[in-house]
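The chain below stands alone, shown as structure tokens; this is the form predicted alone.
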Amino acid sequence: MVSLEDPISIGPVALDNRLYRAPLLECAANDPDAADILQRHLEPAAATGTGLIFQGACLVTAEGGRTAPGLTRVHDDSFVAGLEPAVEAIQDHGAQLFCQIGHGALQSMELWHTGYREAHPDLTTYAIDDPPWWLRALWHTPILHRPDLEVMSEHRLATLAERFGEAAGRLYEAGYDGIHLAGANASIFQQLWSPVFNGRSDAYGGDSIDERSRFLREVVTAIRDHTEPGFPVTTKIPCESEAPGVARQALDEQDTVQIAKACQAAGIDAVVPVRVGATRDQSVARGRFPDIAWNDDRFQSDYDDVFGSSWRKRLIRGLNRLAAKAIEPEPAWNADLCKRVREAVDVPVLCEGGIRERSQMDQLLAEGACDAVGMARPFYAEPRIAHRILHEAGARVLCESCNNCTIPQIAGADGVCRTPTIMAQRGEYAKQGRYDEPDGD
């Protein structure tokens, strides 16, 4: 029987178990402190015992396609070079490190964000093909913005792809174990495989998956041209079965499963099956509505610069009570996803979404649902769970998917807990020595 503490590979890769750090926010953007801003939110998982950490949402281009405030932006040498001391003191531990990158291109944050498409009025917002027209409806509404729309080309697409390679290749010099395409959280990779966003009838459109998956192939392709033979590969992969009714055309399980394979023949080394919806909405962070936070003090300031007012942000608060009543964050949400997509290929099937208990990381392993199990928001909540949960019997992550961490990071905030009663416990659980390592340093 498979176990957590069982090692796995990913490629040539090996780690030395099954417990995995999923991509969040790190907030670092292109600060001159990045690296040890980095390094501050991802070591202590790597002291812990994590296997594998995902530095989360990079982009690689040098403007544009940014989902959210403070992400970090790869595509410059010297910068990605100032890196390597974060790198570095995460591998130390034994942890292997991969980047996230993408491209938001549609769904960039210049659509809902007042301040930033202030900050940049000549901003283009690059689109698969020419926006569903319930989209399109919602700019004419307080909810988005109207933004300077470009449908591109086959030359600009090929290009992306290029931009994507030489960031792989500048975080491979700066000693990163491998690379996670944001493949799913209506990323272009997603809006490409959807028939919701792609109509195209040129190279990179077309009705099966593997038509619409020549931007995939490109990607991965330019990688391999700027590191080496071997180097990982791995990328979250969508089944929008969260997408709104006036979606028909959502991509369904079925849909994954092609997905999956054909990120298999292109070459990639381990798929991430998650369900979402077809835009950037509460599934990608289930949980309850955050009061806390929709009420800090802290934050108003910042909200209203987000939201442009008032009373648009009263709006934006109402939607999100709405939308935390209408997605509920399941028990291990992803795991049926995950072991259809297991049957279906031979590459590691790595499942996160809703996994609070280390008997639930048990039965996943045990019922074949996936080969590694990660979490995301448990690590704000708790930087030093992986202890808990590797040395622990019966271990419990203190995360309530409250979204007290989440919301703050769309006014560019740090992403820790806020919840008292949680960090309340996590200080008590660090005085009885819970976050330890085995030697006890």
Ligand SMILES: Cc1cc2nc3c(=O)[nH]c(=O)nc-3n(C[C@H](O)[C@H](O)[C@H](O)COP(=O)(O)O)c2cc1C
Contents of the next structure:
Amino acid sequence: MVSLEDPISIGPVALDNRLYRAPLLECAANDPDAADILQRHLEPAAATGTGLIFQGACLVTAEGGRTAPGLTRVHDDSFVAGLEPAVEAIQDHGAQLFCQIGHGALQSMELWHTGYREAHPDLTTYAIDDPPWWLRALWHTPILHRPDLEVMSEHRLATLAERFGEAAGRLYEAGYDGIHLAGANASIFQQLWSPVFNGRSDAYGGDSIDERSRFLREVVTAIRDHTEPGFPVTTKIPCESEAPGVARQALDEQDTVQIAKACQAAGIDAVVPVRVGATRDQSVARGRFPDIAWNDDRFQSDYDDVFGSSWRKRLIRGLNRLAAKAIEPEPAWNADLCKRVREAVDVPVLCEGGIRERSQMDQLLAEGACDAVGMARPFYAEPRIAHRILHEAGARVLCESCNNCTIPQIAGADGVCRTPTIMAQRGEYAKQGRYDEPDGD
Ligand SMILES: Cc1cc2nc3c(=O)[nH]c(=O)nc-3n(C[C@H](O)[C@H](O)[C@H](O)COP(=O)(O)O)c2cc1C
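Now that we've seen the form predicted alone, could you pull up the form predicted in complex with this ligand?
Below is the entire complex, every chain and molecule, led by the chain shown above.
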């Protein structure tokens, strides 16, 4: 029977075990201290035995496409080369480090972030097609801003695919072990796969998933062109089963299976199937309404910058409360989807989303639902959680999916857990030595 401690390979890259840290925003931006920030975020996971670490989303272009404040751009040779010490420090512990790269296209932050929009008045938002009517309708409400929109030409999409390849080349040179594509969470890949957004009749459109996978194939080819053979490429893949009524024509489970097959045919080395909305919403990271975060005095002036007015802030806060109620955080909510995908492809299938207990991980692996299991928010709550998961009988993480980590991030705050009860408990566990080897490793 497969166990969490068993090794596994992704392409030619061997992982020591099957526990991974799912991508989370490190908010390192393009700060001169980015390497230190990344190391501070990722090294504790590596030092405590996490087999695979996905660095959070990074942008492949110099401008636009930004989905959150603080997102790192990997368009610049010298900036990416400067990350090398962090990469080495993380790898020294035996972990494999993959960097996630992406582009937000129509879901970029100028649609919701008032301050960012005002600071970038000339920003063009590149969409892959004319937006659906309900999204355009939202631009006439205070919920979203109306972007200055341009539908990407075939040439622009082909050029963007090349930017992905160039970014991968820089990351390869900096020593990263692989690439993770931001294929879901309403990114450009999801927009191209989704009939909600892609009604194109040219080479990037079509009725079948295979036709709508052209951009993915071009990205993989570009990555291969800029890296050495075998450099692994993985991706998240979306299932839009949570799309609201107006977006009914969404990607269903069968489409996700087709996407997985298209990924495998394109040479992708592992897939991470996730249930998400057609637009950016709470279905990605399900959990409680983050009351503490909304009321936190430290972030109120930053929230004012994001929302532009207190009544818009109240409106978005109310919608956040409704979404938290509407979207149930079932344990391991992507497990059945992963299992279905795994039956259809030969590449490893990675499962994340609401996985919180060691016994759950063992069960998912034993049932054949996936080949590796990941967690995201628990690594904010306990950056050294891997030690407990790998060594403590019956381990359960402290993270309660309260989502207090999520809201400050829209205002550019650091990606950390700030929930007082969890912080206190983590301190207790640290005093008890529950994150370390007995010799203090
Ligand atoms: C604050 C935050 C930031 C995230 N950043 C990313 C990201 O950069 N890229 C990505 O693919 N997913 C991102 N995710 C989604 C996670 O990788 C993960 O799929 C999700 O949180 C569910 O896993 P969990 O229940 O273990 O947290 C983020 C989630 C949260 C809460």
